[in-house]
Structures are given as C-alpha cells and as structure tokens.
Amino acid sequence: MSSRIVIIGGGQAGGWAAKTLRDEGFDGEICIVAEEVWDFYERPPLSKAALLDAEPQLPRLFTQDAQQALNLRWFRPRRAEAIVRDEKVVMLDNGEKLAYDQLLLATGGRARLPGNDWRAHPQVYTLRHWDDATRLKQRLAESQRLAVVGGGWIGLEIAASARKSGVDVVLFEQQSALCQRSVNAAVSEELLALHREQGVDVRCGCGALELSDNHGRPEIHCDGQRETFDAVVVGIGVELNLELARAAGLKVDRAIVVDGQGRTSDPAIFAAGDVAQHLRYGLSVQSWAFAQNQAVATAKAMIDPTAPAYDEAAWLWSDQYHHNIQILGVPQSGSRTVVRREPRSTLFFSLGEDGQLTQLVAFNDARTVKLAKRWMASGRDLSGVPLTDPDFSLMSLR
C-alpha cells in the first residue's frame, strides 16, 4: 500500500475519493491541494439552495466531524504548477514540492465566457463556486432584470431560482433549443414551455451576443438591438482543467484518457470526476453522480488492483419550479423518442434501431428512473412495449 496519496482538487470528486480511501483501510498519508479554502461540499445547490435560502449553508459533503476523522493533510488555497513524473513530484505555486506514490486529478473545471470584456465586467457573473454563489445572491437581492446567457442545466436552474425570486429574466440560448447536446428535440420543447409558463423570456438562436456597459450595468447586443439589465449570468458549460495533465504527458483526448478503474496512462496516477474521460461514452459526463461514483471506485482501485471497473450510464437531474428532472443516457444518432404523460410525470423514452433505451428523461418520476436503469444494464428489448399507453404499467418490466 501506498504511504502518500497526493489528491489535486477539492470538490466532489476528491472529496469523494479521500472518504472511500479511508473506508477502506488506508491508513498512510493523504495530501489534498486545493484552489479553495472550504471543505469538500457539492455544486448541484449553488443553483438552488445557496441562491433561495434566507441564511445558505455551505453545502459540506460530510459533517466537519466526519471531515475531521479523514487526517488529511491540507495545501489550501494553494494551485498545482506541474507534476514531474519521473520524480513523482507535485510542484505547487509557492515554489513547494510535494512528493507522491500515487496522484489523483480530480481538478473538475471552471465556468467558460465569452471573452475577456465579459470577464471583466462588475456585474457579469458565473456560478462555479461558493463564493460566486454567495456574491450572486446579493445581487439578485438588488435586481429586478436579469440576462442568463445559456440555455442549459445550469441556465435553467439559475433562471428558475431567479423567478422564483421574483427576478425578471432574459434567457439567451445561441443554439436553436434548450440543452439541444444533451436530450432531443421533445425534450427542448417542454423545457421550452415549462419555463415561458414561468415568464422566463427564453430566446433560441441568438446568435453572438455582444457586451457593453450602460453606466455601470451591463449592455447586451442580440440581433442588432441592445437591452440593459442589472446583472448578467454566464453558464455556457466549463472548460476543464486539462493542462496539468497535458503538460505532464498524459494521454488527453475530451477528457483524460482513464480506464474502468480511473488510471490514466501512468500508472501512478488516476483522474476521476469531470476531468476523466468516461469509458462507455468516450466523453466528460459532469455529473454529481458520476463524480462521486467514479471517484469512489477510481478510490478503491487506488488500493486494490483487482476492484471492479466503473461503468454505469450516464445520470444527472435538475430540480426547476416544482419539477425534478432526471436524465438517463446520453443521446445517440438514430434513436426514436416516444412520450408518455400521465397525471404527474411525463417521460421521454429514446430507443436504439434495437429496440434498447438509450436515454430515458422523467418529470417527476424516480420511480421509472431506477427501473430505465435495471433495463440499460440488461440490455432489454422495448420495442415491443407500449411505452406510451399509461394504462401500461412500468413496473411489469421489472
């Protein structure tokens, strides 16, 4: 066993990895470098909780007591400069060399603009972090219009805090529907219909959008006309952290390059939640679920060669107004998609040429989610189930 885990990151994933390696009987030194000073705590409520609650909470991943018995040893805020594999040695931005027997990336990403005007406006802001969280916040607090520049997951969730708020909002989306790489075409159109019920002005097929500053508050210039706004939110997805991994020689294609068991293309080190590409889909699935659960099994085969690999499908939810949306799969070409509404739930069910699912998306039903993944695993035929018919009952598929 290892005397010295050095994990780079210090969100979910690493988080995540330094609890299981302890679980599981670990008892020599973990080192954590992270940007951040908080504890390791989740994202999925930075667009949620930390914006609608009166008195937010730092969403902690465990107790500080749990936090307390992991014995980590922390190097906070500090950055990782470059990792020299031949000594096995971590350089980190105050010149310290920190020294390894095995490394984990766990270095997630950061919130991506569209240019450096953007980034250099007072009130153009992003939602990565607890501080950005904490910052936007307040300046919701003193808005009354707000643009949200992106029609995806974590466009739609900011836009629904905000009208819940009571925030007028703008939603600008370039492509011509919502979360258009992630579900199909029915599934952009009820997003679509459930926020314009909300009084979210949503509008697809923008184009570049432009910047500029009115006295102070931000301009933005869509298809030759210009609207002024208290405050502007940019979620137009992450770029990841690759560049430790690029420069350090690892094999880097979308993601870094890992195995079912999360190792990169040496052996010594392993990468585990956005950073690490997922073995099924050959892309970044950034998900809380596959941060934790990658990064749990990655953790386990850290010390022991012969765990399972990691590969389960893809699985991410979005909480929006009163509606809990889950998302199982990924798309692919060539899938039909067939829909089924009930009273409470409305599901969307992509099925491959051979009849077996490969995305299913529910409104408000766990239920069916559990079951979808029960049948993925199994590779069950559906083409002959009357899907639709919600007199049909799911649960005789079990």
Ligand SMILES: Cc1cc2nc3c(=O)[nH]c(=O)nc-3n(C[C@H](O)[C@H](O)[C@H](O)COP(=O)(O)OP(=O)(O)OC[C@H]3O[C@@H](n4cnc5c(N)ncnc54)[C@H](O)[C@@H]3O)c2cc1C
Contents of the next structure:
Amino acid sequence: MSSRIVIIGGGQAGGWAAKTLRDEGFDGEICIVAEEVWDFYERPPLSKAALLDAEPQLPRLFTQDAQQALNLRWFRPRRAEAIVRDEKVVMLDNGEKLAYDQLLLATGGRARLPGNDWRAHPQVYTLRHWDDATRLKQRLAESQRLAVVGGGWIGLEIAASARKSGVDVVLFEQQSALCQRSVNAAVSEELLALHREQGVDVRCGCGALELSDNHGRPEIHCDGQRETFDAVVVGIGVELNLELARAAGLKVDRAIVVDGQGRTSDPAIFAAGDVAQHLRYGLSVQSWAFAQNQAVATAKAMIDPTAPAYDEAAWLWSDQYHHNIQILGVPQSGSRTVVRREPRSTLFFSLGEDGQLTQLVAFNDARTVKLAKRWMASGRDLSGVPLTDPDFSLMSLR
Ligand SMILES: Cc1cc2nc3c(=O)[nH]c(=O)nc-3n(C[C@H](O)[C@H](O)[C@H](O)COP(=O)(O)OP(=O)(O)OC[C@H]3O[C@@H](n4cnc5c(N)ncnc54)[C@H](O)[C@@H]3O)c2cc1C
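Switching from the form predicted on its own: structure of the form predicted together with this ligand?
Entire complex below, previous chain first.
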C-alpha cells in the first residue's frame, strides 16, 4: 500500500476520494492541495439554497468532526503549479515540493466568460465558488433587473432563484434552444415554457453579446440594442482545469482520459470528477453524482487494483421553481423521443433504434428515474411498451 497519496483539489471529488481512502482502510498520509480556504463542500446549492436562504451555510460534504477524523494534511490555500512525474513530485505555488506515491487530480473547472472585459466589470458575476454565491446573493438583494447570459442548467437555476427573489430577469442564450447540448428539442421547449411562465424574458439565438458600462451598471448589446442591468450573471459553461495534466504529458482528450478505475495514462496518477472523462460517453460529465461516485470508485482502485470499474450512466438533476428535473443519460443521434404527461409529472423518453433507453428527462418523477437506471443498465428493449399512456403503470415494469 502506498504511504502517501496527494489529492489536488478540495472539492466534491477530492473530498469523497479522501473519505473513501480512509473508509477502505488506507492508513498512509493523505495530503490535500486546495486553492480554496473552505473545507470540502458541494456546489449544487450555490445556485439554489445559497441564493435563497436567509442565512445560507457552507454546504459541507462532511461534518467538521467527520472531516477531522479523516486525519488529512491540508495545504491550503495553495495551488499546485506543476507535476514532475519523473520525481513523483507536485510543485506548489510557494515553491514547496510535495512528493507522492500516488496522485489524484480532482481540479474541477472554472466558470467561462465571453472575454476579459467581462471579467473586469464589477457587476459581472459567475458562480462556481462559495464566495461567488455570497457576492451574488448580496447583489440580487440590491437588484431589480438581472441579465443571465447562458441558458444551460446553471443559467436557468440562477434565473429561477432570481425570479423567486422578485428580480426581473432577461436570459440571453446564443443557441436557438435552451440546454441544447444536453437535452433534445422537446425538453428545451418545455424549459422555455416553464421560464416564460415564471416571467423570465428568454431570448434564444441572440448570437455573440457585447458588454459596455453605463455609469457603473453593465450594459448588454444584442441585435443592435443596448440594455442596462443592475448585474449580469454569466453561466456559459466551464473551462476544465486541465493545465496540470496537459503540462505533465498525461493523455487528455475532452477531459483527462481515464480507465474504469480512474487511472490516467500514468499508472501512479488518477483523475476524478469533472476533469475525468466519462469512459462510456468520452466527455466530461459535470454532475454531482459523477463527482461523488466516480471518485469513490477511483479511490477504492488506488488501494486495490482489483476494485470494480465505474460504469454508471450519466445522471444529474436541476431544481427550478417548484420542479425537480432529472436527466439520465446523454442525447444520442438517431434516438426518437416520446412524451408522457401526467398531472404532476412529465417524462421525455428517448429510445435508440434497438428500443433501448438512451435518455430520460423527468420533471417531478424521481421514482421512474430510479427504475430507468435499471432499464439502462440491463439494456431493456422498451419499443413495445406504451410509455406515453398515462393509464399504463410504469411501475409494472419493475
Ligand atoms: C453553481 C453550480 C450548481 C450545480 N448544480 C448541480 C446540480 O444541481 N446537479 C448536479 O448534478 N450537478 C450540479 N453541479 C455540478 C457539480 O457541482 C460538479 O460537477 C462538481 O462540483 C464537480 O466536482 P469536482 O470535485 O470535480 O470539482 P470542484 O467541485 O470544482 O472542485 C475542484 C476544486 O479544485 C480546486 N483546484 C483547481 N485547480 C487547483 C490547483 N491547481 N491547486 C489546488 N486546487 C485546485 C478548485 O478551486 C476547486 O475547489 C453544479 C455546479 C455548480 C458550479
């Protein structure tokens, strides 16, 4: 068993890896290099409870006592600047060298911005860290009119939280539909209707936007028109923190290429969470479930090479207004989508040519998602099933 494991990144994947190593009996040293000052925390509440609760608390992964019991050696706030693979050393931003027997990269991503001028404006916000949420919440309380740039999941959640806080919202999406990369057109339409119903002024297909300043307030130029806002929140996706892996010569594709056990092209280096490429889909699945479960599987494999490989379908959820939306699987070309509407829920089933479920998007129906995970895992043929008939009980397929 290795005597020292170094984890770069003190986020969700880093936290779950550290906990799993201890749960599985690793008694060597675990070093965490974290550029944030906070204990391990999870990010989904940042666009929800952290903006809405009267006194939001850091959404810790573990209680203080539980984290203490992990007996970790923290290097924070510290940035890992480079990996010297020949020497098995991580270089820190204070010049310190940290030797490792095994290394886990769990560096996540950073919020993308359309340009540096956006970064420089004091009323342009992004949402990735706890501090971002605290700042944004404060600004929302002082705002009447907010621009959200980006109609993906995070942009939509911010729009929903802002509407719940009584703020007027204009949402700009460059593409012709909302969440276009992760769901099909029927689901995009549903999301559009939902947000328009709640009073969000949604502008899809708006093309490239420009930003200027109007006496300290941000001004957005779109289609020859200028509009002034109290604040702009940008949610146009994530730049994965892949620089360390690239500079170290690890195999990187759309994210760091790993096997089912999270091992990179260097057998002493592993990757977990947003930066680890999903084996089945060949892309970065940026979700809470992947950050936790793939990190757990990777940590197990770091101390036991016979540990089972991680192979779960992508799954993420989003809370918007009073809706819980769950997305299982990723869109696949050639799939056809059928819709099932019930009084309290709507389900979008996408089936491949072989009748297998390729994606399910469920509005307010966690039970069916649970069942669908099993259909997906077993490759069940659903082509003869009356999925759209609300009188047909899906639970009969258990
Ligand atoms: C606002 C928001 C809402 C979300 N909502 C949902 C949701 O509703 N449902 C869902 O399924 N998913 C959601 N997600 C996605 C989910 O939170 C992420 O997929 C998950 O946090 C990824 O975990 P991670 O550990 O890989 O990365 P992170 O949680 O980003 O952690 C990476 C950490 O590494 C640090 N780091 C990076 N580089 C270095 C370095 N060189 N040295 C030291 N430290 C470094 C970073 O500062 C960060 O603290 C949301 C994400 C955000 C931002």
